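A single chain comes next, written as structure tokens; it is the form predicted on its own.
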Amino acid sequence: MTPFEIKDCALLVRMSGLPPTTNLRELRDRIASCTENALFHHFCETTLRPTFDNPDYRNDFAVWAKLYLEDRVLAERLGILDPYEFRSLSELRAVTLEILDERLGEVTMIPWVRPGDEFFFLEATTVVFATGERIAHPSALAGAIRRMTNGSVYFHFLEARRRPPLWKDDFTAWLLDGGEVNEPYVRALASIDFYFHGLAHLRDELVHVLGGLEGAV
């Protein structure tokens, strides 16, 4: 097998240019018109930010609905969305809008936030760089992941799932190139319910399931 090259990444975050969001109606309208980059950032890149430390929900919209709109019903509905289940961001946007439209039809008064608690839509550029480290054999994967930064775990195990044509994490894509002998590793990676983990917990889970194969393969 060709050695696996470990990469790392960081986010360069910027304002999207959309006006601040102050209520539920504006949230719906901003999500309808924001770029896919902004949608991706608030759904998928949240775990890479150091301030996003194991909240109740994994996306910024659900967190804002809970903390500032004080709408736990909406927060729960948005919070269960797994963006990696959708092949395209347009599908994710459509389902998100359906949830918001449904909630707008249920409330008698549109909730507003206090001044200073507005939602600001952001976009980000992902800067990827080589670490110089390589993994020569699947048996070394658990040890290598244990030493990886959050940026490497995110880039290889989460962000990779949005990349066509494979739509798979980088570890699985690498293992598949090695044929059937790597099937136990592939199954172990597939067993992880990854989206609702913070990156530190996700790293521990990866090390746990892959480390359990040492000596068995």
Given for the second form:
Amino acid sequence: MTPFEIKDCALLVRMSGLPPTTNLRELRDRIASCTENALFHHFCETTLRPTFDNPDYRNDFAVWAKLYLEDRVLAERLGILDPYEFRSLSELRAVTLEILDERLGEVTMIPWVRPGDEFFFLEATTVVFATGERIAHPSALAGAIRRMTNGSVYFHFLEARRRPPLWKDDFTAWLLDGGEVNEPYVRALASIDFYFHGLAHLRDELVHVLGGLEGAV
Amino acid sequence: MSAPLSAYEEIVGSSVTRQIRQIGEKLRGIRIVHVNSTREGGGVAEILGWMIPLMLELGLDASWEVLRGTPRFFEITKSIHNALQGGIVAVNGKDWKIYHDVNAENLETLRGTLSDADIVVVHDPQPAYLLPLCEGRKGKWIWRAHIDVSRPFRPVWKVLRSIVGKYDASIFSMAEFAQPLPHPQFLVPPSIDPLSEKNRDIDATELEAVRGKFGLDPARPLLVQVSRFDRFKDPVGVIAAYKMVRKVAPVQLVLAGGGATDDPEGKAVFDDVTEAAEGDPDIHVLLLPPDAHTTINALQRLADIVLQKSTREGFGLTVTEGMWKGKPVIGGDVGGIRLQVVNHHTGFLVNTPEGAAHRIRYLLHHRERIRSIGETGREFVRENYLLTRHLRDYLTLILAVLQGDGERIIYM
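If the structure you just shared is the form predicted on its own, then what does the corresponding form predicted in complex with the partner chain look like?
The complete assembly is shown below, putting the previous chain first.
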């Protein structure tokens, strides 16, 4: 098996160019017209941003709906969306718009926010670094993940799912490359309900499920 | 003189310094010039004071130029600065002419340096006019706005926008501070230097000396707010919160700030604070000189709880400083405090003196939470708000601007 090369990453965040969002209807219109990178940023990259620290929901739209639009119904509906369940970002966008349209049909007044509480659409460039570290064998994977930075966990286990042609996390892709003997590791990784973990918890969970196989494979 | 990059490795870990060195390797030999309007004093000079040596250490050809101007020029740029932050300040055609002329005079001496540079970073409005004057420039120019321009006085912004809109990119501290501009707008939050006098570790002897100097009782909990005497920092609201807590718990309060007794507004706020304190011996109102970094550092470390009960705030670096010292922060629910204070994790966001009093009492009744929240806050700052992250962001965006192809991923 070719050794697994551990990488690390960081985000460089920029404004998307869309105007600030001040109410639910504008949120709907901006989500309809924003770039896929902006959509990805607010659903997926948010976990790497400094502001992320165990909020109730895992995407920025749900958090904003709860904290500033003060629409808990909408926050709950948006909060359960798992962006990695969708085959493409356009599917994710369509489902998100469906939720927003449904809510716009229910409310008697369009929820709005005070100045200073607007939603800003952002996007990011992911900068990827070589760490120089390698994993030689699947049995060493759990130990290596235990020492990984949040950036490494994000890049290999989450961001990789957006990379063609495999659209899979890097660990699984590497293990599959090693043949059927790695099947228990692949199944262990697939058992994680990963989207609802913060990165620190995700690292713990990865170590837990892979560490449980030690001696068994 | 700032410390070398290796000095930060023990604090942030080798993964972070390795990232910085990798980007530095890609940018080796790049000629980068920073331009601002003062060599000493103020946040921008402080940033450039550490950034230039670290860029040089990484192999970039970095330099720092300072715009020279007349007193009248700086009066005008102060007005522009205030107008960008929402003050209704008239800047007339004659003023704009002086602004133009001083930039043009400076360009005569800076032309060679600026036109040959690969990257020019122009800080704040004072030197912004250099770009339209510098014909034949070969590099990319970036405008760095250190201030909040989200609600500017429109007539002044209209003129400045026509100037800064010509840049290749701009940098703001937070999305909330930005204005739409026709180029990429990067977001780079500020940072603190963990090795500076204001943030370095302090030994017990120094701490006790400061405690003794101000007559603070080691046996009773201490609340500390560090900020200049400004209404937006709500020091009177902090005293109101203290009084609510004082009825049930034997706390002490320190309100420490720099400040400007020659500033009529600052003097009035200081007088209001003194009056609100009503001679209470457990309220210590300290007017400190601008270089009292060690004293500020010690007071933040002596605190059980750090307060920053602002009603309007920029990024709020005093919050960052308090968190770096392992303290829970009770902060106003505004500006950059929102980015740093997360309820129950790094502190509490509050909107009123009552809210602040409630959270102080909660923490005093759950002393173990003071420690655990403080630890979380320190790690949060270590990960996000130290100068190493700030430097990495600058290097990365320079790379992104030079490549200019808008790639979603850049591999080092």
